[in-house]
Amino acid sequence: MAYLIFSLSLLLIYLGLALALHIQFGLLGVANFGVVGFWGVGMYAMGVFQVQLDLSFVDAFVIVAVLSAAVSWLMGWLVLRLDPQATLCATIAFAAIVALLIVTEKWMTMGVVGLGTIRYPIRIGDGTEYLYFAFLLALVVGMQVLVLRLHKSPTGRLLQAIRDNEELCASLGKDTFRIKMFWFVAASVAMCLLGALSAPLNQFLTPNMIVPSVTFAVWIALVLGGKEHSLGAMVGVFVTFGIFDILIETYAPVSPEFAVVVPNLKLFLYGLLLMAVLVFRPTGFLAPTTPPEQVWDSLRTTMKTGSGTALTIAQKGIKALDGAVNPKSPISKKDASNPAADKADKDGGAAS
């Protein structure tokens, strides 16, 4: 049973850090490689202020927090701006180099050898690994609930129209590298303070916790549930993690001699149903929330009645753009010789 507890308790912090990669690939279009850099900053840390300078839990989380928020604002100013391909590079080589920091830095990290014991916030005797899991349940549940208010509301939809076309959204007067930072920056300290939780449950730390198959499961879990769906990454995490890891390692009557087989087997299997979803359903199991024609419709029915006059200041600034590059423009052409359009033009400025 309190293997099981384990098992689950690991699925939630999976769970979560799903849901993180959601908002800022599936809502945002960041695809952000190195998720397990920020788990393992934030899972380190909490090993070294609890071991190293014998910090009790509280305390450690409080700065884990500050320092999470840190490392992730300066992963944002560095990536943000980059295309993204070059922002898939980039987070693959922070998780490489939180790696092979902690590897490195045996004073603080103690290398190979491993840090430990790391310390539950509260014992209660047997049944402190029941409230922890209860603990992580309430915390990922209202994750989830933060996502799908998320999507029905409409920062979830001006997220959406940043992830389909950045700069018609920039066009209509949205600071759309502020927004993007702001996201990617909670999202990424989501990832650190639930690497921070997984440390007690881990209790001794060691660096071949730290590697790309952590990345791998979340992504290959993501885009299975569906990466543009509020629920998608909920059902990822129970259909690979929860099937493989749990229901099949755990209870299924696998002989000692096939044993080793197992985890290769998952890893294909993985791979397969992988290939099978991008083949035959590319939006995953469960298709997108909100179409993106809606997200745009939503958008402009939002600036038409919150800005007033944004969306036709953009439209008029399209024009005059189009008409000093190109005076035959068919666009400046028609604005000259249909004065009617100009009418239209100024009633809807006055009315909004």
Second form
Amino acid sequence: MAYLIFSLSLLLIYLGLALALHIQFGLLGVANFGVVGFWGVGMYAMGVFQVQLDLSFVDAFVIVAVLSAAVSWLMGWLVLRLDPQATLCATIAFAAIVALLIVTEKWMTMGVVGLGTIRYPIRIGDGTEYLYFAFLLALVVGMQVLVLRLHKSPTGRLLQAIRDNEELCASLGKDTFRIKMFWFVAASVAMCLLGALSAPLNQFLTPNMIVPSVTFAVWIALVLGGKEHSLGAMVGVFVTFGIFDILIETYAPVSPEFAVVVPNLKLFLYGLLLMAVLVFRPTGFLAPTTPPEQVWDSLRTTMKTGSGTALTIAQKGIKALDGAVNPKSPISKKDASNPAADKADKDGGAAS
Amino acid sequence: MSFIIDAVFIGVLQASPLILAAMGFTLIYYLNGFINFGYGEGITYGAYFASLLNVSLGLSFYISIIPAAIMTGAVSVLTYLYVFRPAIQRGVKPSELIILSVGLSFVLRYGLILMVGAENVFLDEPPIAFFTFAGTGATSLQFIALILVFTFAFNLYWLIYKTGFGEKVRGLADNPELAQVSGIDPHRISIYVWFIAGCAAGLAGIFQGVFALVNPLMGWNLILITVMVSIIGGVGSVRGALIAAIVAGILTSAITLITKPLYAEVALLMAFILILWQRGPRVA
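Following the display of the form predicted alone, present the structure of the form predicted in complex with its partner chain.
The complete assembly is shown below, putting the previous chain first.
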């Protein structure tokens, strides 16, 4: 039972990571392949502050939050202007740097010896693990609700619009870099903090926890479930982690000699499943929540009603000029009855 | 001065697997336009094919090099024919092809572990002699590896830049439609390119394996630096990959001579991120 609650807590951590990655990749289109880097920074920072500096959980958590915001901002500044393939390589390199530094900086992380013990925030005897599980559950449910609300909000549509065509959004007067930066940093900090929260679960930290398999497990879950659907992360994590790590490893009656093979078999099947999904159903099990056309429709509405966007200003300017030179111009005449504006908007949208 | 000689000498010797891997990797990247993480498994498979011939069948190391490289090339062609080509034809985008290649890399790596286990394997080295050159020593094996690597590298260079085949490859990569209209068969050229790239990966794995040891994660450990070197060398530039791999090797050995080897890796990775950042939104 104690093992089951540990597995379930870990499942929640993975679900949180997948949700954060959904914001970064599904909504923003930033291919962050350094999930384990952010997670590891949070986890080890928590360990170092608690064990080496003997801070309390809450104090350490606050410092980790500040530190991870700085790291995430730096990474955002370095990778957000790059094209997707370069972003992917830079973030993978970041994760590798974190893993290497954890091994080399022995004075801080104890290197391969390992760092422990990390305490839970509250100890209430046997119920500690259950209480912590409930806390994680509340947190991850909160994240899922946030993602669901984000999908329904104008911000969510704006993020998807930036993903699909950043130049056009910038031309509509949106500060795309700042918006991307904000949500990238928010999601990365969430990953770091999930790492900090998983430190007490593991109790003892070793460098072999900071392996690329963590990143890929999260990616596989998200892509399987549906990277652009608000519930895709959840479905994906339940299918991968839920079935393989919890159902099979905890309940399946496997003989001891076969049990050694199970983790390798699991990663083999993850890979196979991922390939099958990408070839036969690239959107994942769940199709995107908001189809691309709808994203642009909503943006066009903003364009018509909103003031200050570049295109509206340009259109108004042309109409004003035309009206001044030739009061009977077809443009300014149609403008009075307004269908022309609608048509111009639609044409503009289609052309883009 | 002796420090510089040491760094260059050790760097070039150690860079030989990387030179091969980067040149092959960059060809696929150039032709198909996506980062193929499955390429790393070519390195692993090359080493395991060599160990199959060398350790299990008892052939001499030198005799097992060529068949092992050809077998790896065949595996590479199979992955193209049965995984990447169908995916490209179904309209899977380049960013999704990368994830697909990660999936393939998992299947190949853990499939291998399921078949042969995760233990380290050692290749039977041929009897080696020790040479001294300008104050630094190297084994005959390292010299032979170096000669083979440079022979392969210059042949590949000649193939891509000086022959009709190379012209077809470059044409296909730059403008696939125009190349097809001009009568170039994209399918056949792709098979050749994936075969050559696979052979290069296999050779890289064999030399990496004989200098150190063979295990299922060796390809994965080498793929990141391979991708780095290819991107810094310039996409599709076999020449650039060659130069960047040698520079990376010399830098690594120079930093290793001063401090710990792991710091060399950290420094290289940081330099890589900064170079990407400095290039900005230009395609990698």
